[in-house]
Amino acid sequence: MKNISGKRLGISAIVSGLGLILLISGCALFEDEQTAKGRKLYHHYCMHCHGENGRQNEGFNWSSMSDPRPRDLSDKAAMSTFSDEEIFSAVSREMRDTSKEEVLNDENYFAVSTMPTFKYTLSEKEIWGVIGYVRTLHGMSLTYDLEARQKELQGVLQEAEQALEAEKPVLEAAELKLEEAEEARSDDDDETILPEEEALEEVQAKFDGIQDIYDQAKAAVDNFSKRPKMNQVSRPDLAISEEELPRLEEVGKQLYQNKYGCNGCHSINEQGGLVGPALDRAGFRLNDTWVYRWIRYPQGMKKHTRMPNLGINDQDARAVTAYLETLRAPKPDQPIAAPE
């Protein structure tokens, strides 16, 4: 009797501490594969800001950044009121200037320039990985049917890819009746324009435009599974006039400030984020080459930053690198404190 009693305490000490285990780990033991590898993701990319939880006040950057603050992802009330599609446009979205009107007014534009866009830096399907996560943190499970998803991106795929093989020989043959008619044609006409030239011309036209929905169709099937790449960024000529330079700083000023929203990750005076480094002294410290292919591609630089590529194009990133080199502020008496 003795040794059943002891083995029946066992075994209730067991189950409670496996209890115990799933109520502290969030139920991680039950999540799927998708699931698993966006908590990994959310972890190293929004966990700063949004918190372990999702909680107000909870990530180490919640309080440093400016209104409106990351909002309540533990908020069921409010979350469920967005749809899966909606999370995902404002995680995966281009940047726009949040200080003109027409933007601030798009209903259908997350018109926060401190929340990055991660349209350049993860796969879709990882995308939507973060965003099933998120859905754990308020009780909910993702709904987006991600298989069909993925069927619809090669369906399209598919069918650009025959009309581009249809329309190949017609392309040919237009190429090779020009040609005949180029042989054909007499001296005295070598400056008459052939129909042949009208023709292919027209036939061309219509070829390209096929071959870009094809390029477009080929692209969204490699980023639905595989992170976007860009080319190494070349080493850019930054030469830029006296009369110009003052316009092109303030320029990146208001870049850096209300479409990049670089301020929720890095500090001027004190001022912004705490996840980047501070920017007080970019001027002194920092080579705008070097600044410049950092805010192009910033992966190029270092594989596993934390910053995301924002698909800052050559224009902007020439101007947020002109601004940087304006931040000359006196060396401090006590050293920057490294991000945390």
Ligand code: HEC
Second form
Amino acid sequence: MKNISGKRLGISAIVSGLGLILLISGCALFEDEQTAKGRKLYHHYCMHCHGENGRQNEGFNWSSMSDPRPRDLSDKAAMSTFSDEEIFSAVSREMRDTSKEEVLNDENYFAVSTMPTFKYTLSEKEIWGVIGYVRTLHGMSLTYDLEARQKELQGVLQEAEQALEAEKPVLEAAELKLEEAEEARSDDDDETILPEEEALEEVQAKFDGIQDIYDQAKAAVDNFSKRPKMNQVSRPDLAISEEELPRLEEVGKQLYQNKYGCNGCHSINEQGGLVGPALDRAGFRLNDTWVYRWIRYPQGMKKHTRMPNLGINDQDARAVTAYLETLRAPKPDQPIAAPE
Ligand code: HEC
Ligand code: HEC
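Form predicted together with ligand HEC structure, per the form predicted alone context:
Starting with the chain above, the whole complex follows.
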């Protein structure tokens, strides 16, 4: 008896030991796959500025950029002061206008315009993968719990769904009440606002709020594993009055330099990055409708382009397009006028 239970104990110890090994190697596999994907993405989207090993002046674009130039991602002493979440929010954020005082004085905000955001280009999981790879560049590894994050997002969605379902009958009841009240009133009295109408408006507003929360939760779950997708940008009407044009061009120039950091990747007059084509002659070479659609959604026109979607709204895209139309440098083989 004793012998057998001893054996059993031995077997179960082996089994659970094996389980533990499988569990650990399972985790390691999961991590490796993530990091391998992160490496690929890093090579495609980050390496030109940050270098293959994250060191300064290693990427071909590094020395062409204006200050502040990309940080040394291989520097463990500096990089270990950032949490995974802090790195995530630098890579996935809204671009903010760095010509504005309040933006520069906001210490909690990472506001370097020449570090593009990848929020609109990659899925959340992909961004975590890249950060996992960035961690290896300074000999650390990602500690952020991706599975818990995914569960959390799903939990939020489930709650939002329940809230929405619970509100549907309330909305239907209010609609029914209004219908009944409208039927009940006399024909010559259809000008006054019924109390049921006001009640429905209130219920509808509450419902819309809950619907918004649901939509956001749904988008967050989708964006966790899928790249953000926009509808194709339709052809804009870019007609603008002559009085308004100079101001729009100036706004566009500011946005180009200080908000979207286009100059980190493109050069004008040999100033600026080398990742994308020089834009000196954009006004001659490129059609404004095409430019507008390109900068609003590059991936919609060329799926794997290295130019990230910077989340440019309609207004900003109009201004930047107007600015690019002003870039009409002479052909390089023509004599260039001396600067005044
Ligand atoms: C156009 C050049 C450019 C590209 C492309 C680029 N970066 Fe950066 N990156 C910068 C600049 C400029 C900074 C800001 C200076 C600084 O603080 O290091 C920066 C900063 C960072 C930082 C430091 C954040 C902090 O809080 O200081 C991280 C991490 C980073 N980039 C990661 C990435 C990753 C990951 C990618 C690719 C998905 C990427 N970068 C693509 C230019 C670039
Ligand atoms: C991270 C680098 C990066 C940033 C930031 C960036 N671009 Fe680009 N851009 C590129 C690359 C790379 C291409 C070439 C695209 C291709 O063919 O895949 C490109 C192409 C273009 C083109 C087409 C040029 C041509 O000659 O065909 C325009 C116009 C353009 N970008 C404008 C902008 C504007 C405006 C901004 C800022 C709002 C911007 N880009 C930000 C990398 C970048």
